[in-house]
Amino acid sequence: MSRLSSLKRMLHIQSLPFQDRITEASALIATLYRGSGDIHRREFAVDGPCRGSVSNADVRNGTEQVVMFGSNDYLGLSQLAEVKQAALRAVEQFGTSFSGSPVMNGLNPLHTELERKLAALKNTQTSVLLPSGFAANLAWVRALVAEHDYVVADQYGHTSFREAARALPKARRRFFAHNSIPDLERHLSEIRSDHAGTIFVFVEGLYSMHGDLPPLPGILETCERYGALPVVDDAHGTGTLGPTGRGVFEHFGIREVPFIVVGTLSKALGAVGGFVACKKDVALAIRANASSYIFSASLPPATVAAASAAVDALANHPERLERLRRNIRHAANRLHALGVPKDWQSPIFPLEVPANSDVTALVTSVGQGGFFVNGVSFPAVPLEDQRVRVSISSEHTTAQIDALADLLERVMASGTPELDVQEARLA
């Protein structure tokens, strides 16, 4: 079977005509998920809260319990008690929603706080809330870049970036390999050759399914040069990055935010929402153009004080973020033997596996030995890029990580069947 990417078998179904596109995706899920059809969560059902211990581990494979290493709740936030109380007295105080958009009736003095507290915890002027991460890459880009300006994007960009590019002309979309400033100043450069208005560089703080950081020092500085506006977005480097968990800026010693910084509070802040967090005068902008932010209903009561008390708990609890950094430490050690480095900074940590190997299968057997972890696998990413991804919270206890590690080396030594995809089908 040849490793075609899954961009490339995609595009192909999307070519199709519209019933042909949905018996082909419909048969392809099929096929990689043997015939569950749900490529959200194959085998695992979560019907408690996301959290790392195993006394606590209300997750379950049918009637056993596992320990949650697949949640992005990295500091055990959304557990700990003074947030889960604020969150039910905004509900005893202001319902379950303030049931309007932010630019109608929707904006309370909860939100306008938070934004506040983001502000701070970023160093910037001011932030914007938006109903999710995904929301406020739509926002910024939707307000502020026009169809005659450029977007240069790291090419493992999230997703929700890229659907908010789609909308300015294909030859001013442009993706620089991963990490690469040599290729980032080529095509500035090549930008800059005939063309003088604005460029957005689009990077992340910390990458979610490879788990590494940029380097952003240099990256600020070649947008510098080129007189370029860099966007990062921190989502999962939020809470985790830094002496003080304030991000990616703060672990390199940056001070100032040269234009903005997107985060979510679904990560590491254990709630729901996104934030833009730039000057006085973009944030206007965004309010006044952004659709994502215009017509969509403010965050609820629960979900902002709950994310306020996170924000909070990240100064009023330096003992969470030094447990996070132990245990990464303690994990890059253990799992340094599946290829990860020893040096890793960051709780992700993806797992390479063989090409074309079944990733269902080998989740599947982590969960029989009673851990769940999250299995990338294709059609998400291409049949050569799949990987197991393991991420660690402060909640994780040293015997819960040795656990793990001794499990994933025996079952990855062990191989995983092939992928069966029925490749003929889309020829």
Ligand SMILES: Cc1ncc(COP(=O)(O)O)c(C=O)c1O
Second form
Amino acid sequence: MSRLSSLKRMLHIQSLPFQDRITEASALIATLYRGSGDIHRREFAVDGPCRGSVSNADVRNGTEQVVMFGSNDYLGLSQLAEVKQAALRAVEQFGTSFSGSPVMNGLNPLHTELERKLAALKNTQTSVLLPSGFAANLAWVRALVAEHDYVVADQYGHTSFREAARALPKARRRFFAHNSIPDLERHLSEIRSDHAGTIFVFVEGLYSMHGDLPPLPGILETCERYGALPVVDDAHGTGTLGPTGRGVFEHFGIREVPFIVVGTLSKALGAVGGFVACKKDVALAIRANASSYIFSASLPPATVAAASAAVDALANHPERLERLRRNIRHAANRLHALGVPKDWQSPIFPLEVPANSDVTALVTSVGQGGFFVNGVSFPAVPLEDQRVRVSISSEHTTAQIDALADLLERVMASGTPELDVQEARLA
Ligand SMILES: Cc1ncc(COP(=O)(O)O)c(C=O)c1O
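Requested next: the structure of the form predicted together with this ligand (the form predicted on its own having been shown above).
First the chain shown before, then all remaining chains and molecules of the complex.
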């Protein structure tokens, strides 16, 4: 399927009546996912920090042991004994659910303690827990941004932010070229020429699909000059960046968070859930106005206790972050031949795949060789942005990284298969 024709087909599907839309969309998925129609493709059971048990028709029939290079559990904390013990104790004490929203039923001391620890981690006055990182972005946008405000975001800003910002008039949402301070400045100065009100600027602390960092000092300085409020989504930076893993602000030696840091518990903190770290008055505005806070059940005991123990583990197990850094350095050297700069600093390694190559087939070959990596393929990203994403953890061994690098070099050098989908069904 050519780039143009597949995009044309997606646009065409949007214009159909409901039942035709469903039928056509599932046919497109089946075509793109090689007839299976199963976008998950893998049944996955973790049996250790970095090993996965994958049952997948694409990876030799049946269940195979593969080494996991697709997890966001960068420090292996979801498998740490004290984190698991904390979760078990919380279930014993409180059961499996708090069965209500924080506004209806109040916060449990477990929640309050975790909010305090997250605020301390990010060096803010307080923090607000949300059901997920996705819900955290919905929360601050819906609670704080008014119709007459502007948001200006990096073009690679996360989907959760985009979904939230969609409620704003189109003219009030702008996107600047990835990591470009001049382009950010161009937008801010245009807006400021006739708007004295509030402007929010949204960036990520570590870009989830690209693995690179924002030029944060320059972005904060530019925001300050134009009187804009910076929001930094540090979902992937939390636990992985900075001398003690506090995230992107610590990485750049910036002590004060000027406005908001958004985060998730679902990556290096080994749990699930999200948070907004900020000043007390901003937190109160979120608690009082964000529908994803008010109308959604509070995080369950096991999850909150696990995340709380994981925050403690950041301080108590600095050797994990040291091992992660060593592994990142080693992987950067080994994956240099595939286009990775040798001074790569983040645990996310994006390996470019030529447009029109079949990323699914490529990832399947890697799976057959015993390794689980993520394929980031069309239509989730434009064809020219397709990639294989390798996520490094502190728990990988040097031998595992070496074996993956050898395999990737072989698979990628042998020429990636063409995307094989039928033109015939196109509108
Ligand atoms: C930058 C960013 N923000 C938010 C999220 C959403 O986090 P969660 O999985 O907690 O909903 C993600 C997860 O992919 C992310 O990468």
